[in-house]
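The chain below stands alone and is given in structure tokens; this is the form predicted alone.
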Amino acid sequence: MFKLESKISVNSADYKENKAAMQEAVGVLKERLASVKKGGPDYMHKKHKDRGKFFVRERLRLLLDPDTPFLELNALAAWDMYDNRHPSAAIITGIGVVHNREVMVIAHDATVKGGTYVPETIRKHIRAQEIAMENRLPCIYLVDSGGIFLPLQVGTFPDRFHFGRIFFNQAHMSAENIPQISVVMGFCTAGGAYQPAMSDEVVIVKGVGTIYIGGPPLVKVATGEVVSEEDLGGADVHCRISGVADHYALNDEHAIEITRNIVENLGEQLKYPLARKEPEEPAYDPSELYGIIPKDLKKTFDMREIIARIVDRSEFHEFKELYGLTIVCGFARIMGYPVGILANNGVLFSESSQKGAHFVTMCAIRKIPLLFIQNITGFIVGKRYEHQGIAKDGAKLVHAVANAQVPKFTVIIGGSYGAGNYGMCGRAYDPRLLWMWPTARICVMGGEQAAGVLTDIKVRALTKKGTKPTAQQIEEIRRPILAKYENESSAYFSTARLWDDGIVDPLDTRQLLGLAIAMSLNAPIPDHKFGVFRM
């Protein structure tokens, strides 16, 4: 393959301005990640420690193989929501390695509101299960939760993808031979009691682990019976009497040791044989990624500069290089794995949409994973383009992406607007994982465009009523609309609501993609299957 030729000047004023802006954005990201990793308030940490329990990240360190990566998901879930009193939505999820086998870990942080579930906790838990199902990853649940956060129960209980979906997913995964392992290291109350009950194997810790449908206060109110937590649902009850638990652990450390033994005895997991070569570093310094993304996302840049700092040896075999110039398509390797890459170099025209659809179908037939790198304002608009059939040509790309059965991964590095998000494998198109860079934006349209459209509608409505607004009045209408869109299109607004799988430092992108591709190979890659392409 050919090595990409970089045209970036690290001494230019633009590069230095871009780099400073990205460094600042990454600094903010790291500060926020450090903040949520602390968990709950100090008094909750003291209470947790006084009970002789390990903190959730200590449990993870014991569980995972030494010196192996942990791909944490949705670390900033619920950011800037609920007065930031539910950091990480009170739960840690991610992909790690236990006895050389990739697993999905779902672990409650009991220092955050007792590990209880707000709506974002449920979304995060279910999203982790979805990833586990699609990639056939055994699930390990480190359970330490008081169940639903009752003040917000209306958003957690009755709907299709609320709390009950967790147990539904466990049942389906077990039926598909995707192991479900629960480690009860604290409270496991009410509906939460079904988490271990729906698992294939259950470990429970003596003295701190409890499983019960109704706790002592509810039992007393309902029946008049007075009973302690331990006598109602402790380790001795469930290992010696009820049979709800299978393994009796003396403490957290012992429980983790038992859990690792369970994983060791799951049997061999054969991976899809995707032809991998020895990984090689990019020819260009990945730290230069900071200086490529413009501080002002309305400015253009060449996606090949990004690709050159992510792929092995900076080598890229480009497809249709001289046609449909606003999308870059081609083959490369990331951490030794083959990938097909689609990256935006502007708005999508009919030609670029057709080119993208052609390339996606090739990758699907050849069973090559797809990487979408988004910086897209959408599909082209206007009378001329509608007459040329932009709708049907755009639909070709959307159709191909929707039906491609290969592992798909998406990184939003700039803007992600309108139907361009769909054509480039946005969340609705089931990429295995989707990340955003800290300065990325996502919205139905850009803030300036949205403010212009909505302001124009209001001005016309006022004019029809006989009032002609002044320039100052028009600006007063426009300003709050723009501010609203700017806030709601930020990466942090997105990640708080789990519209992505996390905001990442651009320098981590290559490693994360390598881990993600490796994880995806736990599942087979089915034969391609497409429907009707409107020609």
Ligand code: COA
The other form holds:
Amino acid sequence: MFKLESKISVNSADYKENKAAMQEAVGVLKERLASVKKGGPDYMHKKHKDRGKFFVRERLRLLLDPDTPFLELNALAAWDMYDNRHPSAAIITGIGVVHNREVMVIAHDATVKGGTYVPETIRKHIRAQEIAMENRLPCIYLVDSGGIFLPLQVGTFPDRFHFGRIFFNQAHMSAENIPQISVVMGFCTAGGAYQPAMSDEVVIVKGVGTIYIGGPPLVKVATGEVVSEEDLGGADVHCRISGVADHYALNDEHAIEITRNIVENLGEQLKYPLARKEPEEPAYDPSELYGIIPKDLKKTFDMREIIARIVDRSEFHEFKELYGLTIVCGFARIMGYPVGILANNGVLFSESSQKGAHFVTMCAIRKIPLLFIQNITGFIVGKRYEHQGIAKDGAKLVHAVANAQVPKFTVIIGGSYGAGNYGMCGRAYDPRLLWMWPTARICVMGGEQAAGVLTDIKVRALTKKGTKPTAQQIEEIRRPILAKYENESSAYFSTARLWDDGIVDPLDTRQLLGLAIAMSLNAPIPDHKFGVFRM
Ligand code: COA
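Target state, the form predicted together with the ligand; input state, the form predicted alone:
Everything in the complex follows now, all chains and molecules, and the chain you saw is the first one.
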């Protein structure tokens, strides 16, 4: 393979300005991540400790093999929502390694509102389960939760992808032989009681773990019976009398030890034999990524400069280098694994869309994982292009991406606008994981364009009614729309609502992709299957 030729000058004013802007953005990201990692308020920490319980991150540290990476998901879920009183949406999810096997961990943080579920907690829990299903990862639930956050029952209880879906997913995964293991390390009330009850194996901690459909106050109101938490649904009840739990743990540490033993006895997991080579570092310094992404996302840059700092030895076997120039396609290796890469170098035209579709089908047939690097304003518009059939050519790319059965991964490093998001494997196209860089933006269209369109519609409506707005009135219509779009297109707005799997430091991208490809190989890669391409 050929080594990519970089044309970046690290001494240019642009490079320095870009680098400073990205350093600042990464600084903000790290501050925010550190703030949510603290969990709930001090008084809840004290209460938790006084009960003899370990904090959620201590539990994770004990559970996972020493010195192995934990690929945390959606750390900033619910960011800037509910007055920031539900950091990380009260739940930690991520992919870790137990006895050399990749597992999905879903762990409540009881210091955050008793580990209760706001809508984003449910989305996060279900997203982690979806990743486990697609990649065949055993699920370990460290349960310590009061169930639904009752003031928000409207957004949490009745709908298809609300609380009930968690247990539905457990049943389906169990049927697919994707092990479901619950470790009850605190309260497990009402709907939450089904989490262990729906698991293949359950560990419960003496004195702190409880499972019941209705707690003592509810029992008293409903039947008049007075009963303690322990007598209603503690470890002795469930291990000796009801059989709801299988393993009796003396404390948190013991429970984790038992859980590790359970994983050790799950049977052998064969991975898809994707031909891997010895990983080699990129030839160009990955820290230069900071200076390449323009501070002003409207400025163009060559995606090959990004690829050169992510792939092994900066080597890239480019496909159709001289055709459909606004999309870069080619083969490379990341941490030794083969990948097919599609990256944007401008608006998608008919030729670039067809080139992308051609490349995706090749990777699907050859069973090579796909990486999409997004910086896309959309498909080209205008009479000439409509006449050329941009709609059907764009559809070819969207069709190929939707049906490609290989593991797909998406990183949004710049803009992600309009149907370009779909053609480049946005969330709706089931990438196994999707990350954003801190300065990336995602929206149906750019703020300026949206404000222009909406203002135009309002001005025309007013003019029809006989009122011709002044320039100042037009500006008053435009400004709030622009401000709203600016706010709603930030990476933080997206990640808070689980439209991605997390915001990441550009420097971590290569490592994360390597881990992601490795975990995806727990599932077989099916044969390709495409439908009708409109010609
Ligand atoms: N909905 C909304 N808020 C809840 C809640 C719920 N289901 N459960 C707990 N909270 C809040 C509390 O108001 C408190 O908020 P604050 O920190 O702002 O004061 C915080 O979470 C911690 O609760 P607290 O009771 O002080 O902590 P705890 O560790 O002693 O007990 C629970 C935690 C979850 C076991 C206990 O609060 C409880 O039993 N809650 C009700 C559970 C329930 O019946 N759920 C049914 C839903 S399916």
